[in-house]
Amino acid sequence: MVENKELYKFFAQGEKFFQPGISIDSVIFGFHNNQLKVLLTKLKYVNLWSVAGGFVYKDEHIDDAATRILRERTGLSNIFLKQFYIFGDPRRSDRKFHVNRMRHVGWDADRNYWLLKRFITIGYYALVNFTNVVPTRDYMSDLCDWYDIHDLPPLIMDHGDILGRALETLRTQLKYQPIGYNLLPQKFTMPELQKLYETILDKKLDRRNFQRKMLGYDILNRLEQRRKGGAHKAPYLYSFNLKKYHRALREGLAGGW
């Protein structure tokens, strides 16, 4: 008796509608209590996890493959998605780790079998919005949960570099494009954008400094509301002026951090 029959036909059949030798890896970050998360999912019959990944059906543009595993996995749709690098050392693919894995379903492929052959991994990176993601896991999964940056469980193969590069991008855009929009919620205060920048680049920043430049690049809108209940005056919030922070996304901003 077939154990997962959905993996099994996936293994069966898969080279019918999949391009061989192309996949597609996608680093989500999300942010909550002040943590950079990333959303991870635990693979059937191996005690390691992968970043959100997939393949890419013959007749599917890359880009449509990448948004298309982004829906599965979180439930969205129409966010920040970005390609950022492509891996392609011909080490990468563990023969080993894939026919374990047929093994635990009853399939036995041979050498030349395509999810054996060498694989390249186009990488992607989206920014979502914690609260509204349902993390969803497919067949070839038990789990899809947020981890924090810095508290990984053990990654298969090079998806602990794939992470790196992507968080390496990502620290790379605060130089010349804005983030926020993505990660925060629609309202925040200067104290929480400021919070999220100093995660996502893992050091601290001057609050004057952090304030006079974000203000600079005339993106956010000053709301006449305050955050109430803390234990300090309590601090304005604000909201993103989306027109302009899409064109800064566009043309850049000047200076980093």
Contents of the next structure:
2 protein chains.
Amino acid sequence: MVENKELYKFFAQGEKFFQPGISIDSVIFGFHNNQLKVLLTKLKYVNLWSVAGGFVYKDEHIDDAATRILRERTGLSNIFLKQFYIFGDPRRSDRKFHVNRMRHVGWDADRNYWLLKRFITIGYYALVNFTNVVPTRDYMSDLCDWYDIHDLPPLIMDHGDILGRALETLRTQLKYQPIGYNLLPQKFTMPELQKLYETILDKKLDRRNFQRKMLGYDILNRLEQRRKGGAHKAPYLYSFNLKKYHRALREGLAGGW
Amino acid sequence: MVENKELYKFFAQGEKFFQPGISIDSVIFGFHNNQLKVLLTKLKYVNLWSVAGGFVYKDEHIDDAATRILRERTGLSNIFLKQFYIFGDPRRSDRKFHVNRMRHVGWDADRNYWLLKRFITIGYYALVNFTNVVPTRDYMSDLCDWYDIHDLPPLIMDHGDILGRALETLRTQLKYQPIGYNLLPQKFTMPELQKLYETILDKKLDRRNFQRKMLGYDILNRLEQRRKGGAHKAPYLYSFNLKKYHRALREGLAGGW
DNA sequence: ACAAAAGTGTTGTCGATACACCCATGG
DNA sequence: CCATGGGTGTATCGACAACACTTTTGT
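Other form of same protein, the form predicted together with another copy of the chain, not the form predicted alone:
Below is the whole assembly, all chains and molecules, this chain first.
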């Protein structure tokens, strides 16, 4: 198998290219069907899933590495991406997992093999537009797809913790920063934006107060057009005023839900 | 010199004990004479200062490493310590600086020497009680002392950035968490607590509103005793109600300055 | 016409600010 | 006795939550 050759090559030569002992794990959030989703990959030879992970090239900025990994998994660049925590427990790695994978491609590792050493991982979280993403697996995985935040498959190592802490961070950030731009299509309605907030915060918000508060932030453009076709009254479409949006990102919102 | 032997040993054997490519830099804040201070060490053989740095033993949790480094510099355990950012620019290390130090102890490093490789550093910040600290230098440094945040000596590499970002984080955290416990003596007056807040935020606060807000958090015990001796009316002494203080740490404050 | 969804308005509460007043102490 | 700092009280404003009303649309 050509793919397993690639994996073999990674095992054999990764040490040459990658910064030792450091990995990156990005929790990629998307929004679809009124549900918050995470992009996960199923790793080969085991029945375990993983958030979008990877390694840092020896001369690569960690933020660039995170961006690259995100692009490899989603096809997207220019995305909201932020480091949120470092996971530095010396026992977080799962030796058996690696040994098992290596056996499948015929790589025989000794005890000092680079991948079996301790890894510290840098947690990033990303917000992406679900419909623009083309989930792309690589030679390490045989599946890459979205999963509902409330219905997750079994995760490798401490990826449950990583995901949980990313979600917690997202919820906190939500209070002080605008976020819809990265998760919604260009044009969207106020109820759609509200659903996004409700989904992330996991609680109902008052329709009318939400609208007024959101408009109060002064980061939205109301378009002439309305969303037709649905039953009932047609809602306005909005887009983000990028200039004001980015100012709000820098300076923060009043906040408090 | 015995000390230089130690440094030599570090150069020669550090690779055996420490996790490669990872360092820890802790910005240690204290409060004294109504000024916010940082604990810095002056490194040997150069006219540059550094925040409290160190390395991670191969089987040590990064949080434990940060705690250990803090104890080595201050003599204190059980302290408020929190990771706040990872600095991962591949060009952040200063090769010349290391080479220069090594030359002074007669260590001759080749190009692949561990210390000259890329290091990613984990930024922590700590809040400590100034009067309890015994600033302690080690074999790498010839000075260790407090410096006013507004009057800093020249700092090594990106330690200026690290310090700035730590300060920014502290200011943000101040809005959502109680902090005085770690920076003030056991007993303190309301004006003293206010000075602390004013110093960190670098702005004046209204005396009366501050008092009411602070008392409203319900984390203080008013003591019978008052602070005598100063001119003018004797202010009450307070101490923190630790139980409520820690609950507030976990659950956050209302906040907003 | 009516149910359901969307848009707009009104009111009450609470916290934050601004400021006025009183108390204690040392010079 | 008065200047200075500390403690307590009150008015005002604005943000936010709760809730009423009107408008639009498909069936």
